[in-house]
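One chain comes next, on its own, written out as structure tokens in the form predicted alone.
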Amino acid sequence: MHDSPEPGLRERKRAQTAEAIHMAAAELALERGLDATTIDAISERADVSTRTFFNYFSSKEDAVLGIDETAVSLELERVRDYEGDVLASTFDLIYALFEASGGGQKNKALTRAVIKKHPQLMTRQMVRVAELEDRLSAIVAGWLSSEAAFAADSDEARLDEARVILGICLATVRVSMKRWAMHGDADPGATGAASAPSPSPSGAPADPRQTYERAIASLKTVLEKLS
């Protein structure tokens, strides 16, 4: 996976603004339940109005995961670049999601136990990530055009080929992150790739970011065995 170039400084602003607000409502959700989390509650927070609040976000839950739709934006537009492994630049795809839905900030802690004290979140995750399928199989189609084994394909072809790519990796996706979120990733061989990242020295589960690495590794793995 390739890092992403340093965003300049009103990316920063509206960056800290969406964790302040992703943060606050975090915090309601295990105070006082998903329920009786409210938008206003939320904002007073955060100390944004509410008008700011929808500028962010289209809903309390997606204020909870952190999903705002323009970092979603500029995040895919970071990583569409294609590095010549279709795998590891789909996963990139994906990341960016999670990136810019709250698996990036500081306190991973806190994100983790909202999802494991509500996991009806995960579900709203990969739901959004459902809903941005058009969008991201039609970025890795145009890596398979590139690719000397689907460039004779048909234009159609590699869109569905395209699908079948991001459906086995999102798959791969939500069983890594849904141990991530649920359990930590304390060791590394479970996932069966003997060369993943390890955890910190500290005993504290591993970064997203390792994970997701984890997670492709454990997908090849996969299909060498299948091969």
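Could you present the same protein in the form predicted together with the DNA, rather than the form predicted alone shown above?
Just the single chain follows, nothing else.
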């Protein structure tokens, strides 16, 4: 994640402003609720004009989530090492995408708290993935080329299959995050991984990363049961 040796004052200030707006939005949403939080209020607390707000975020929801489209693009262009497991790698991809939100520091905890209070924001994340579907599925399709079972398919077929796989993983993440949002810690065996050994101990703190790992196990269990 080391961008350049010299971020420069300009970029530093820009990141700083974005962070301020994001924090203000998240705090206000937590204090008085998402609907009761106006962009005027966010801008005031962040000490910028409302017009400047829209120079950084395209909506209130994006500000709360701290969605930085530049960071997302950078993340997607990053070369990814493919580890041989399509599902696991796709989960990693989605994970990286979600992490491109929420600022840079440990105020991610704040963002998570807001998401817990307002599940609609989770839906917003899903929409984001849907919007990026073309780019994401292209990456997954690239991985599929080196998989024996998919190597014989045409490029177009592989792209469709990549879309399905992406959707499958996203669906699983969705469920995991929903569970995570409802009760911060989840029963280890309640996610359908009853027959699979759960990698994390019970009562674990609410870390999305662990959620994803549980999600993989959960998905594979369901797939087995369905076949």
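Residue numbers count along the first chain shown, from 1. Think of the rigid core as the biggest set of C-alphas that the two forms share within 1.5 Å after superposition. What you see is a predicted model, and the numbers here were worked out from it, not measured in a lab.
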Displaced residue check between these two forms: residue 142, CA, 2 Å or over, core reference | no
C-alpha of residue 46: shift of 2 angstroms or more between these two forms, rigid core aligned?
-> yes
Comparing between these two forms on the rigid core: C-alpha of residue 128 shifted by 2 Å or more?
-> no
